[in-house]
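The data below hold one chain only, encoded as structure tokens and taken in the form predicted alone.
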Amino acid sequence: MKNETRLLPGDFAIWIFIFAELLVFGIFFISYAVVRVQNIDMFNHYQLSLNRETGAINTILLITSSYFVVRAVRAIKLNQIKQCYHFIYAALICGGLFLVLKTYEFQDKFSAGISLDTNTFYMFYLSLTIFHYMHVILGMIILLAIAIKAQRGKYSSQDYIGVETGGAYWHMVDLVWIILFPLIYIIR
């Protein structure tokens, strides 16, 4: 499919996905902040049992990658291919340390005996979690779809709209972990 004016980046299908996505989201952020609000202590004591420091370097790893999936749309939109699948290599590079230190953070909590049921603390920062994790490697696997496709010469910058779509769901699961990170690690 060839560029034209549009009033939103890649395919339109995608922003249909991103919403309803959002949307599930939304409702797990909501449900927690109720929750939360119920039991505040609770909440508060095992809040810090998670490691802040881990978010904190995985909040900068996922904004990285952001920034890397930024400036492969730019390249791909100046015609520089080996730059654009070059960016998206590094922004697989960032999700897959993200998914190296979520996969360590949890790897702690079970071996601790925590699980979903635990407590609803516990629940819900399993719950989130685990399907922003599952949005993680979903968005790595459009982005090495991309980049495989890229390197082979199929995008440029006549025709580009597949890296736009997969930049946008990349940017969608970096925007979720923006707002779960302080949500359920910093928020008190």
Contents of the next structure:
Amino acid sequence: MKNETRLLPGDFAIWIFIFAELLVFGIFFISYAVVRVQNIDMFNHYQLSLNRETGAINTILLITSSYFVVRAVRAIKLNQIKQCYHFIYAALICGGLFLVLKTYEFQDKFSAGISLDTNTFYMFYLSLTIFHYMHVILGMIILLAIAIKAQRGKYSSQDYIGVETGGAYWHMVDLVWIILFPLIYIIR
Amino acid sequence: MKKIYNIHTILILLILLTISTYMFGHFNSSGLLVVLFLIISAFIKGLLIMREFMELRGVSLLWRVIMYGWLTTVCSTIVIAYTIGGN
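Show the form predicted in complex with the partner chain, please, the one above being the form predicted alone.
Next comes the full complex, and the chain you just saw is listed first.
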């Protein structure tokens, strides 16, 4: 029994979507590393202009929000409906703080006249982080819908596939940032 | 052992690895060993998220190969590119 193969959590379709998203981000990451080989001095120079503090805080916020989502999934499996949506709201607060810090970071760059055309480093930095930012917004909309549905008693220990599906997507958003943060902000 | 390895300690481990990553950035550390440490750290974090948060532990081999394969490919390509390019 112990070695029995488990089913993927959530709706199977979300895993196809997650894989497609990971492929796109993977190509972005590999392209960044390869293009950097020809522009090492430029990449190292402009990387110093990034705010590593907000980058690190944002990583902790996303990890913590993922932890809350795990707690929400576990709670609904135990039919603890109130705890389930409380944990999802906690995850949403972390996601909201992430967006606030990221918006501040973008505002800082845009007000300094930095855009996609500035240079190759900023092209990668802005494309990757804005693309990820949009995924955070989408993930938060999904989580909010799940929290509202849970609050209305639509999920239970018998029916929690929606919570698992939204959770899987949110973890993917976290996973991508786990690679993005050291790659763009730290490694030189 | 089972009592120590749980969702709460995984969260702490993930936060500690993030802080260590930040510290390398704070001191502007560079070099192949630093790159290796940072990528291995990101790999471990990614593995923990996939295994414990996304609950991939125990699912079909195909999906584990797909997901862990993605992580391994991305991390190893980054290391190769940084090894070729130097710092």
